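The chain below stands alone and is given as structure tokens, in the form predicted alone.
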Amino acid sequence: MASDTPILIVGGGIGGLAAACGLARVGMRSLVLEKASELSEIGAGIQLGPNAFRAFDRLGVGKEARQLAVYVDSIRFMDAVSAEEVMNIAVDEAFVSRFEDPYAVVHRGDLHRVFVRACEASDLIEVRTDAPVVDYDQDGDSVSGILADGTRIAGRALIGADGLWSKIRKRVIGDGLPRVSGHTTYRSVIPVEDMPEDLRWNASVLWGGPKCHIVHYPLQGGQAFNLVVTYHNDAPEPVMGLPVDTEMVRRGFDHVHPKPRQVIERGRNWKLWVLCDREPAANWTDGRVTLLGDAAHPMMQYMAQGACMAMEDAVCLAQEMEAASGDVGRAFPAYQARRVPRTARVQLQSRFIGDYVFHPDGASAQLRNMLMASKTQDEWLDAIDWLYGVNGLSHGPAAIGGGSKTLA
């Protein structure tokens, strides 16, 4: 199914290069266009629940990522004010017989990294960094990206993942800035023996507060944890990656108790980025271009699933090109109808999650602790069913090469 016209893939990001090693599990070439001269990522920590095991593994990533992973004990939920436990779920056995994959959490860099050692091993797939693609053409048969100097680059498809403010989305869809949150995130990573002793527990955590939260877990074999605090402050525009102080940082977190608040003490070499997404769009198909990612669905990153849905549609848009025999008219469409619905309900989910679960006061704080603590075990593992288990996406194909199991 190999063809000496590649599938243009725009963007060398987690999704990206997911794009490419799923494309190349089918047989079929790609070119990934990177802007950048090297491949890297930026940020830290990402959250995997079981549907991220199980795109890896569809992707041929498995065991590298499986073995890079933290496997943290629960998922806990604190109150900021009170300093007192709301809810803890357990991802233990329990938790993987029924999603039939572990919960953990990974570098971003380290998992970005598995992703290019498995790019540079196949012969599929070729990846070229200064190449900023900044337009597209294209006729019945074939699409050119354009780069910003000029130089076009031949394709037989083009995949838009290039991020928030995707190039090949401008064209695509054409929707303007992205939306400006107003919540601010701070990020840091710390060595183990700089976290509080009473703190370092092996969990995903979170402290809800007033406008406020702060998360942490450990990383890179629990030999430091990552730290992410994010505060509703109104912030008017965009901001990505800018260093700050620790002064800056606790500005929004004088109200919360002071246990959580060592965290805040502990950081080093704080960045801060100010939250965007997009409206969810019905159509992100425009003939032989496809998008990606967040170039498809930016999602604020509250339920911890942006790579985690870039993966999944890396292997959905494999199932489907891989059915369509290569073509994309028919498989372009079947990837969209297939993703849109989930990935608009994670965007809109996380919306409404961090206004009214993570950073609501008073009453509603009081309203939200009840509800959160009354739930069992099993009850908190149905809730989550439609986005980790098995059965939670309609199915497709069957999954790529041919396997028995189809992306959930």
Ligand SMILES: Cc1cc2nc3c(=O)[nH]c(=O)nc-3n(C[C@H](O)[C@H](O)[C@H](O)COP(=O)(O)OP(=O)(O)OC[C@H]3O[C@@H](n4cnc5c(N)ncnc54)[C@H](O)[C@@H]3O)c2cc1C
Given for the second form:
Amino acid sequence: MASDTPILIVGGGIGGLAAACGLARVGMRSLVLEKASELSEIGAGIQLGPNAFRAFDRLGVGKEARQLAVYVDSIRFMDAVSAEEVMNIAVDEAFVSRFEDPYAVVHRGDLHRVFVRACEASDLIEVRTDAPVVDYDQDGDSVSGILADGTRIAGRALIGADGLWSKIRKRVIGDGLPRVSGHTTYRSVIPVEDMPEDLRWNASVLWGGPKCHIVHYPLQGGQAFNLVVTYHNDAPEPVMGLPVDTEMVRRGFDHVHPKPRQVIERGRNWKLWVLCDREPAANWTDGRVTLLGDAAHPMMQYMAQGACMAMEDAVCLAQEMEAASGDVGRAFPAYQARRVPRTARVQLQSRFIGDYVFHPDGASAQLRNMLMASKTQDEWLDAIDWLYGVNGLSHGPAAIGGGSKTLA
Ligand SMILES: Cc1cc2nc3c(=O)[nH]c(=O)nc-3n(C[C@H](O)[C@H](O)[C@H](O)COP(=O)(O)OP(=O)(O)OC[C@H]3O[C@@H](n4cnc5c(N)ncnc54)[C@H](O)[C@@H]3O)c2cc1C
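Show the form predicted together with this ligand, please, because up to now only the form predicted alone has appeared in this conversation.
Expanding to the full complex; the earlier chain stays at the top.
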């Protein structure tokens, strides 16, 4: 196989493009195969912990990502029934100095475009749209991505970054369809003028109530607000991005205080998702093929970490490819050994948070409020250190053995 044969990346979402950027940083050529006719992301917000900024820097897009982020003052948890504040973690100098990076929110489309531009600017990255990969096959030296029309594309290796409904995962793991959580999420982005004045907080805010929660935060330099409304209504079927009217979003929120309920009335062009995730998988790799992002570890969005984990995957994969001088037989197992426990923790903890922190009722909600309110600022920072802390991304053999020079 010629040395300039690319690594195939299936999927041009945030994970796939981040993987291409990471590989280019260590001098490795890639070809991104995206099934859609253009690269795009839905218009909604995304929260970014300090671990995301660490990944941006290592992927070479730190400056651009920092420019478009909105830096919130705090992360607030409100009781959706009483409208009282339960927790307020200041995202201030102490936070930044502890984690060496900020907490921020961005428009998902803006972030995706940062990666698109970085890919366009690199001689080592080619992106091909209208390229739905349905299967792969491999021998000892190479792998072929097989497109829907039967075209075969040769690569040194293949990375399945094709999201929740991954075709590549189906071959590598074969663990059936994703789990339907029964949680329905509605999303809307509105101009700042439409946001109720008493809720125009420069904060990432979550109102937790029985079987439901409401999230809002500013976007795009404070000119817009991202609204996310979730109801645990035991919806049986997966749904992705279905347009719905406000009447539908209102259902299940009668027991919520009028203050957060205003958010539902102000939202426009609501879209509905029925959320899915999976059990953590111990193996993501089949010879020259591995998985990344939602294809590897789809999770509920309750820790706001799906995209952050995909970008961490991209950094770690590039580090291990560099450390193994491109030998995927060594790099892929090392990559997965570092990533599986950390992403499994986020997958499982996200489920737990939905049930026991965001959605409880009665005595359980009282207990939640008491426990959350009793923590000091420092105790909160200690509690999230495993996720946001500077060592989070480096856990594993490469950190112990030295790891990457380029992406360290
Ligand atoms: C309501 C909600 C809120 C969220 N909030 C946050 C947040 O605040 N912070 C955060 O970090 N994460 C958040 N997430 C999670 C985050 O959106 C995902 O984890 C992340 O986008 C996954 O990126 P990915 O590239 O792995 O997959 P995807 O974004 O799904 O991209 C997969 C790409 O592969 C392409 N594709 C699929 N199949 C094929 C094929 N067969 N051949 C070729 N191409 C293919 C698709 O068209 C797509 O472009 C949220 C998710 C939801 C649902």
